[in-house]
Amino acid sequence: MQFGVFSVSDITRDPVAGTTPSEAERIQAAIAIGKKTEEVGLDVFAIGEHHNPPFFSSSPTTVLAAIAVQTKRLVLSTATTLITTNDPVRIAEEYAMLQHVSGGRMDLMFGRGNTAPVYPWFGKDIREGLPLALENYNLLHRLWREDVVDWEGRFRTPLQGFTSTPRPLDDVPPFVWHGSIRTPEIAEQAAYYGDGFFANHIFAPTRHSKRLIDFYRQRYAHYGHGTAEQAIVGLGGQAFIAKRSQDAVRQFRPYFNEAPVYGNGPTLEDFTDATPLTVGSPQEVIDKTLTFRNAFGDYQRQLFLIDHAGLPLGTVLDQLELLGSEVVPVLRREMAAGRPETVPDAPTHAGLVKAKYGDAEPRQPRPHANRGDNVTGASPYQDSDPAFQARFPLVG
């Protein structure tokens, strides 16, 4: 099972210090948090995509690539990548490039995005959000699996003889999660393709996320990808940890009270009772997280939101130390106990390569080659004009 952290990339005023970090400070902080995530022994760092203030992560692949070159083991992911306002051709290119840069240490999570003003900025209509998500992912799925694609749909110009470059590393597409807070259609999409489903699980009660996950498991089995218990499930969660419970509550309360994300609604105590948020000692975080397994069954990925609400970088790094030293080792042991052998591990690039090739050497696509033996169909770069080929010789 994988454990890690994710960031929504908010820029929020620190109510204790009375200051608001700059974009530059938050971007560098995200890179530092990613590096620290690996240092403390966690498995995954994920960052969201936003195109509106008060968020900074408009280009998650850039942030993740910066972390990739400074880490060796960490899986880089997103939380989430917008499948609606992004062109699927551009997604195919950028994330295949990140896959190469990271040596396969990446995957990504798709979501629709629910910020209405963002859609027209990219020439889209939020009222078409669901059909956009379905059509765009259908195209992306093909772009990563077919060397040459002919395609026509509603929301973008047709493609004819198109090759997305670079091709996926080892000719194995990145593993995809589909993330949602409330939408069963996204769970259905994940189940249809046999992809993973990630329940946001940070603001809503467990019973709400359970309905989505139970539905996804049923549909995963319906489409013949395996049993319901073999479906690939990820969960979010929130935590603020201190050695002593009362210190955690005292330290986090001013951030909770002023953070816009909590809406100035329920008290801290009421919110922790009703949602996955845990504010307390390492043992309290362990105990509450273990209730997720009771509710959802065995699952593959647990990510904690600890970088938000104006918390300064030093505090976040301290949180990571406690997660890595006192919380996650216990969770690994407890989650592994009694886990059925039929429940798969979280997908990784190495595992997907092994499943596709066994002990054989992976295919390394060469779409630029002037031969038809290493692409499906004719190379889109071939040209019958001898003058063109003389000026622009193709490299074999």
Contents of the next structure:
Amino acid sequence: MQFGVFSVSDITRDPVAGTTPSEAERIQAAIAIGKKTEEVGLDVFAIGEHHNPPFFSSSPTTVLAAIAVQTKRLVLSTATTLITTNDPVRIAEEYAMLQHVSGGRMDLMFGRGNTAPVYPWFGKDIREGLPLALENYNLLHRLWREDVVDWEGRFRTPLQGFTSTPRPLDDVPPFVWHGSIRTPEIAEQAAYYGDGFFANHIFAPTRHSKRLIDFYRQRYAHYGHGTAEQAIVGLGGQAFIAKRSQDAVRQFRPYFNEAPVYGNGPTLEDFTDATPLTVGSPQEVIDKTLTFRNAFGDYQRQLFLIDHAGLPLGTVLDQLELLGSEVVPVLRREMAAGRPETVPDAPTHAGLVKAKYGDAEPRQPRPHANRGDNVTGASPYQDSDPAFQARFPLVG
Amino acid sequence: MSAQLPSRPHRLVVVSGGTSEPSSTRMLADRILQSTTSRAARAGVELQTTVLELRPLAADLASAQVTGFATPALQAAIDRLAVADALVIATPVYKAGVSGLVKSFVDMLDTDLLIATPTLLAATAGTARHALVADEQLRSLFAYLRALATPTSVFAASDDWGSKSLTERIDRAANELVVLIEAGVRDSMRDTSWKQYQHTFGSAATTDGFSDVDFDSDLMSLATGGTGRSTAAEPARSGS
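Now that the form predicted alone has been shown, please provide the structure of the form predicted in complex with the partner chain.
Whole complex next, starting from this chain.
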């Protein structure tokens, strides 16, 4: 099982210091947090995508690539990549590039995005958000699996003879998670393709996420990818840890009280009772996190939100230390105990390569030399199937 | 939605938004409950009644408005409405409108929770000038929820408590409610056309598995690699 952290990329005033970090500070902090995540022995760092202040992460692949070159083992991911307002062709290109740069140490998670004005800024309509997400992903799925794609849909300009470059590393597409809170169509698409499903699981009681995860598991089995227990599930979570429970509460309360989303609302005590948030000792975080498995079944990835609400970098790095030294080692042990051997780990690049090729050498696409028709070729690579002919008028 | 068992008593939930003690809203709600109960008994309709006071949920409702999810106490109240065969909604009129407490409770209900549920609308105010709040505000609010409001709603200003005509209106509205309960319209409409209403995944109205998911929709087709567009050659899709 994988453990890691995910960042919303909010730039929030530190209510204790009374200062707001600059964009420059937060971007450097994100890279520092990513490096620290590996240093303390965690597995995954994921960052969100936003196109409006007060968020900084408009280009997640750039931040993730920077962390990738400064780490060795860490898996870089997103939380989430917008499958609605991004062109699926650009997603295919950018994340395949990240996959190469990181040596396969990446995957990504898709979400729709709920900031209404972002849609028109990118020429889209939030009321079409769901069909847009579904159609874009159908196209993306093909772009990473077929060298040459002819495609026509409702939302994007048609493609004829299009090759998304670079081809995925070892010709094995990045693993994809679909994030959703209450949309069965998204869970259905994840199940249909045998992709992972992620429940944000931060702002609402566990039972809110359970129904959709149960649905995804059932549909995953329906489409023949494995049993319901073998479906690939990821969960969010949120914690603020101190050695002594009362210190955690005292330190976190001012940040909680003014946090985006739930700040100025329920009390910290009520919110921790009702939601996956734990503010307390390592043991309390461990106990609460273990309830997730009871609710959702054995799962593959646990991400904690630890760097939001204006928490300063030093505090976040301390949190990572505690997570890595006192919480996650116990969780690894406890989660492994009683876990059936048939339940898979989260897919990794190495595992997917092995599944595709066994012990054979992975495909390494090499393009033909420029021969005049590379722009719209049916056989762009030296090992392309010569029997596959273009279905469009070739120029010249 | 499963067909109703004939032996089960009909569940009537009375929601009161009154805040003082005693409140005239609760008094009106009790009068309506009394009249409904006696009429039901005469018609041989077995009723199981509960009164839901919103005042103890005031903090829960404020919290739910900012968090977007119900506290356990609020969820328990919503769950009671989900299985109610009929409702009485009684609100005080504040500043010429439905009380904020009642409206914030209604805001937390899933849109399909009260479909075809017989509902008696009632309002109280200090002056007869607010007489149309029940019909012009409560009625449109519950029309949005596709509840089945009785033809008569009951409004009581302070003066009405000295008038026999209030009792007559209460009795008339209670009679309408009992007739609707007895006729089983809620279950009949749900049994025949549940899928034709809009549903949200995870609504408290859905208790049986994933019956709210329409696998034949255009979106589900798109989710599973299709084009998501119905063509003339394909059969008409429900839920599109």
